[in-house]
Amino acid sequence: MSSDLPINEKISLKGSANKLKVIIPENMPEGTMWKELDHTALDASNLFTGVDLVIHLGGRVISRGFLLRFLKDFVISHDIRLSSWEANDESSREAILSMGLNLSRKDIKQSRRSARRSETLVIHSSLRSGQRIEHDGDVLIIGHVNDGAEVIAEGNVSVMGKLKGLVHAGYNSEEDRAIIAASFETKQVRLGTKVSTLSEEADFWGRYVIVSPEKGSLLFKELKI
């Protein structure tokens, strides 16, 4: 499937060694971009096999919400092996790092927060029942946390798939932490010393949710993406 956009306004591919760079025009409207990413994934699916993908954003300004949708709708949906990101905008680089994602080497040098990358554990797979992950920093899971799996982290926890197992963020930490789930489907979460139990009747069940501390309790907020 191909689009009718002018050549200089299309998403383009640039290959080198075992890597393939996906170059997204920074002025492309976001609605058009999501459609073009789908077209690209379908048209070039054979090129994506066995290579590390680099996403080049240019000067596009992005948010954590943008990254959540990108990982869910492009990376996970099309089973893509994402290697790193390139971004000219400082706030975009900071958003990428805050999600535990990798920047290219040149962008790492430009970012004020590059030293924090070592604090983040990135897992490029789903966790099965019985698996337990413990980490003293942030944890990013590009996959699902299935029922019976556990994630214990002193930092923040982000799950790019379904959260059905147990997540405890802010373990042994007095700082404010957060839990983000692309599809919230668990009956219990723990944040610091606080525990909250829920049911499938919750308004935000199965949706993008961020859990954060709020006045001595836990606040569950749906992310509108």
Contents of the next structure:
Amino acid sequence: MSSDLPINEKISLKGSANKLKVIIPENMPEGTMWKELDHTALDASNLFTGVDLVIHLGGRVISRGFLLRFLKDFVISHDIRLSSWEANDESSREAILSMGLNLSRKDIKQSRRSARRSETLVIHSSLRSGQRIEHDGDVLIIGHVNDGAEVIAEGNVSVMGKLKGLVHAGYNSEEDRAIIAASFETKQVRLGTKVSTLSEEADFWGRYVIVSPEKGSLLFKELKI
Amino acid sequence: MDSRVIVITSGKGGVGKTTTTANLSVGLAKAGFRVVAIDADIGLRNLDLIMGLENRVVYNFIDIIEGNCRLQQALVRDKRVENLFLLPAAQTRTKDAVSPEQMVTLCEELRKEFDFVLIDCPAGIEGGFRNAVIGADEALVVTTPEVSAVRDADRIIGMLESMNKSPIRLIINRVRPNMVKEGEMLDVDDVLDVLAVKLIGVIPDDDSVIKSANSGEPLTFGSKSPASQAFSNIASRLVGVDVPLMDLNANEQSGFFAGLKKIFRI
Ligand SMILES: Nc1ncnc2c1ncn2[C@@H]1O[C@H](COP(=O)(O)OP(=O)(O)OP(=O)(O)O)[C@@H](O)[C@H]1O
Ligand SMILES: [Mg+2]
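Structure of the form predicted together with the partner chain, please, following the form predicted alone?
Full assembly next; the chain just shown is listed first.
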């Protein structure tokens, strides 16, 4: 499995500049996959609007029939703009090209160190329960992160509204990152490899809070600007 | 008047979608509108029972789609009020028996005949949800004031928004007076704070709802119970009547309304 597959076996979304990558775990059974695609599209279609999607198939071996169904059931029925495909399997790549579809130019493999981090992903709405975004840079949410919503970012995460869902900043990153929430109301946050659980009794609950790493644990500070 | 197709939906099951569909259908028909209630909960036929029409069901909406009968034949007319019809669900089929396109076509056909098409949605987000919702313009989301129901409602609202349903309005059902804010129960303000959609009504938890379900006579046929009044108010608000707030002080002595004071402030 290539390294950019998600840790959990679910379809996940990863944003970069003006593209959004839909990562389909290569071992997910096809029946499950169609269902999950439908759910993903319903859950996340506000994130899909105005963005070009890249479909990441990993090593999955697919046919022209698969592509046809994909276009009909996912791309057309959810009114999606598709930019390109990523496939590791040679016959899958052949099938994609033979139908006049694009492959991503992903040969430009960035070594993690030298690559410039992606731009900030700005979300102009609240994330509702079940909505999940992943991004390899910073994420700015101009809205709330509701209970049941998730944000996973390699960079920093700022929430301009209430943070009630799950945020994981500094995911997969060795650098220090921070989480900022205008109203901190969540029982768990993750920063890098650290997890912290909190209770409503915490004196910064509901306040403007910054969470940052400090001597191997997480420091919660009320932000007073 | 333009025909309106409204889906009644929820995240969590058992929060009152079918009860709401039945009561609003009757309420709107009594106000003189031509109304059809569709039971889109395939496999779990239920709306006919709540409306007391179960003995008159011959065809169902799959029969129409499959061409076994004409639309007019499948519609069950309610004899208690003019202009109220039910389109029953099939009890024996799987949820895949209908395609989204067929559902849209059906809604378009019904639009020609009715002022209101109310769709009782199945619980959850599996297959049936999309079909039930796809032909609708507007949505009413029903939730109870429990934390888990509200979280599930949030998810459904996200989906309805992404499907461009508008307006999406909220009904908070089974609200109890003297509801202490403890544990898993939220008050109306809390629920609205989370969901950030327009509230169209609050329905008290009321035994008359259960009695009416058992007798197959929706409350809005004439009951004077608090839940009946709440449903009638929602039916009025649906057609743009600005229902004045209940006069809570006048009912102070009843105790019940005193408890609802905060709840009905909106
Ligand atoms: N306001 C209320 N007060 C008391 N009981 C209620 C109220 N609303 C609904 N109920 C009861 O709750 C139960 C579930 O209601 P209903 O069948 O309308 O829910 P539903 O959302 O349609 O369920 P499902 O998801 O299974 O279709 C029924 O027994 C009903 O009588
Ligand atoms: Mg029901």
